[in-house]
Structures are given as C-alpha cells and as structure tokens.
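The data below hold one chain only, encoded as structure tokens and taken in the form predicted alone.
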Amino acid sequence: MTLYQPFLDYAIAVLQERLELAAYPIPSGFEQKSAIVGKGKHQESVLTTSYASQSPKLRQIRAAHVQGGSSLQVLNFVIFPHLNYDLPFFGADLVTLPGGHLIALDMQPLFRDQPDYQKKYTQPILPIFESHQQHLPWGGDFPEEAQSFFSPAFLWTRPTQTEIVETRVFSAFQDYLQAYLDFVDRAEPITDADTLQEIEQAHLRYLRYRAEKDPARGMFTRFYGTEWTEEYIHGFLFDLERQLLVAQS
C-alpha cells in the first residue's frame, strides 16, 4: 500500500456513491507508465497510473498517482466542472519526496474577486479550513502568480510526519471532497450566454497557467521524456483546450 492509495480509494468510492459517473476518456498510453530510475542501491522502479470520470455536472474528474518507493509519492486529483455551471475546481496536490511532505488542498475559484461568488463558495468552507488548519500550519511561500488561483479556504501545509499525512491530512481531505460534492448536489446550470463566456475563459486561464507551470513537468520528462510527457499534460491532465477544439471541428 502507497501513502496515497488511500485518499484515492476513498475519492473512488466517495464519487461512485454520490455521483452518476461514466467512463472518461483516457488516451492510450496514459493508463500507467513506468521506468527505472535511480543506480545501484538507490534504483527505484516509478509507475504512474491514471484515473478519470465524468457525471452530469463534472466534465472530468482525474488523477494522476506516481508511486516510487520510499522517495517519491504523489497523487494530484482535480474535479473540473462542465462549463454550464459556476463551480469552483476541487484540486489536491499531495507530494511527498526525499524532504518531506507538501499538501495543497482547496477549491479554486473561478471568480476570485466577487464577493457574490465568494459569498456562495468560499465562505461555507471556511470552518472546515479552520477547522484543518490548527494542526496543519500554513506551508511558507508559494508563487506570488498562482495566489489569483486560490480561494482564501486554501490549505497549504508541509507537514514533517508521515503519520500526520496519513490522518489529519486524510481527514482534511475527506472533509474538502465531502463539502465540494455538497455544492455539486445544489449546482443549477447557467444559462445566461455572457455568464457562461466568462465560465468558459475563467476555465481557460486556470488550465493554461497550470499546463504551462506544472510542477511534475520536470519530474515526469526525467522519467519518462518530453514527448510523453507535454502529451499527457495537454491530452489528459489539462485537456479542456483539445476538447474545445474536437466539438468546434
């Protein structure tokens, strides 16, 4: 068992209880990937393996989890909601190497400064974040350009035990996963045509500046070269662009 199988194993079961999911596309290739990295006493076999589905309201729900043995943990799982509705994106990083432990968990928001949009998906969270975040400390500085992309619920923590990643963590993770799907249940469509553009170029901006600044880019082209890897950022990861251009051919 991986640090990390169990948060994804959780979000599975959570998502086929609460949810109408379907299958949803993963490219071929994609599906898990390994190498060897690493000599001598310090070879280590890396296998990535994917994850994706789609309900009613959630155009893909997908996971990204990298197992490398005692030095590299990570699993990255994003909810990016259909365009016809004003739902913020749920997101977990959860990376643990050789240093220690890195977490972000929040629901990004499509409209960071409305106080309207605030109001009806930051706000109720608040308590749960600070609930979570009086035993994981805030995690020091992070890009001053990413900040635009997350909601004052953001909990960013590096934690020095595993053992609090296995439980408070996990808690934590529960409870974000839990209350997002709480706005997916109440989630009406828009309809309104300027609204939805703004849904639709909000969803651009985020999937662009993450595409371009991901940070297992680096990692995943050691493991596995740079052609597979821009691939799976731009054909799965963050996909929306390719999508957009397949219903407009």
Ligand code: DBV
The other form holds:
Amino acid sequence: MTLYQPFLDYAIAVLQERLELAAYPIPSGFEQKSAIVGKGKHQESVLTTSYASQSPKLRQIRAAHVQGGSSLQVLNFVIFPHLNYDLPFFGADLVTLPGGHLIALDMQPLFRDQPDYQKKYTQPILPIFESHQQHLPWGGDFPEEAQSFFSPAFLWTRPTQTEIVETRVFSAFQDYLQAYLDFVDRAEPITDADTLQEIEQAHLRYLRYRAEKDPARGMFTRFYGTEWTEEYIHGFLFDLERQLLVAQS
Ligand code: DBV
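Would you generate the structure of this protein in the form predicted together with the named molecule, following the form predicted alone above?
Zooming out: every chain and molecule, the one shown earlier first.
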C-alpha cells in the first residue's frame, strides 16, 4: 500500500456514498502510464493512474496518482463543479519527493475577495483549518501569483515525518472532503446571467493558470515525454477549455 492510496480509496468511497456518481471518460492512453526511470540500482518503475467521475453538480472529479517508490508519491485530486454553481474547487496536492513531503489542501474560491463569498465558503471551514494547522509546520513561500487562487483556509505544510502525513494530514483531508460535500449538498443552481458569466471566467482563469504552471510538468515530461504530458494536462487534468470547444461544435 503506497502513501496516498488510503486517501484515494477514502475519497472514492465517500463520493460513492454521498453523490450520484457517473463515469467521466478518461482519454484513451491516459488511464495508466508507466515508465522505468533512473539508472543502475536506482532504477524504479513509475506508474501514473487516473480516476475520474462526475455528479449532477460536479462537472469533473478527478485524480492523478503517481507511484514511484518511497521517495516519489503524488496524489493530485481536484473537483471542478458545473459552471452553474458558485461552489469552490476542492483542491488537494499531496506530494512526496526525495526532498520531503509537500501538502496543499484547500477549497479554492471562485471569488477570493468577495466578503459574501468568504462568508459562505471559507468561514465555515476555518474551525477545521485551525484544528489541523496548529499541528503542522507552515509550508513556506509559494508562488505569489498563486495566492489569489487559495482561500484563507489553505492548509499548506511540509511535514518532516511520514507518520504525520498518514495521521494528521489524512484526517485533514477527510474533514475537508466531508465539508466540501456538505457545501455540494446545499448548493443551488445559479440562473443570473451576469453571475454565470463571472463563474465561467473564474473557472477559465483558474484552469489556465493551473495548466500553464502545472508544477508536475517537468516530472511528467522526464518520465513520459512532451507529447503525452501536454495531452494529459490539457486533455484530462485541466480539460475545461477543450470541453467548452466540444460543446460549441
Ligand atoms: N501538481 C498538480 C498536478 C500534479 C502536481 C496535476 C499530478 O497540479 C504535483 C501531479 N505539485 C506537484 C509536484 C510538485 C508540486 C508542488 C510534483 C513539486 C514540484 C517540484 O518541487 O518540483 C499547490 N503544488 C506544488 C507547489 C504548490 C502546489 C504551491 C509548490 C510549487 C512551487 O514551489 O513552484 N495546487 C498547487 C498549485 C495550485 C494548486 C500550484 C495553484 C492554484 O491548487
């Protein structure tokens, strides 16, 4: 059992229990991919597997799980709501590299600086955030331009012990996901045309930023090549622009 498998198993079980899930297609060739990396006795097989589903309120629920031995484990798990809901994104980036663990967990807001939005989607999770954050070291600087995509409840940490990931981080992940699904339960469709426009713009801003700045691009390119990597990023991980084009045609 690798470090983040219990996170993924938990998420899928809870999603199945709490949502009306349907399949979401994964482009062929991207369900799984493996490569042998490293030299000599440092050779390691790196396997990347994808998960995707959808529900009536959630456009795409997807995960990329990279398993390459004890010093290379990644689970990137994001939920993209349908464009007629003002729900935040659920974003989890759980990363273990030779340099250590890096954990990013948040409900990423569509409208970071609107007081009403914060009141609706950030304030209710601040108690959960604080209950975990006090036990975890601050993750340090992150790109300034990324800040507008995170909420004040952004859990950002670099734990030095694997056990902390297995216990405290896992429990934070469970709490955030349950709280997110509470928001989903309560969400009502938006019908106001101006708000719908703003939501679409907010999704595109977020998607473009993440596709362009994907911190995993270098790693994937080294393992699987440029062509596979770019198609994985634009055709699966951050696929909204492609989907909008399909819907227009
Ligand atoms: N990050 C992804 C996807 C990944 C992934 C799809 C499937 O968006 C992995 C893989 N994240 C990943 C890896 C690293 C990070 C780092 C491999 C380490 C890169 C390295 O050190 O070489 C949150 N993830 C990070 C960092 C942040 C995040 C802030 C540090 C980046 C840096 O120092 O440059 N989550 C990530 C992020 C946003 C988010 C940037 C932006 C909105 O939601």
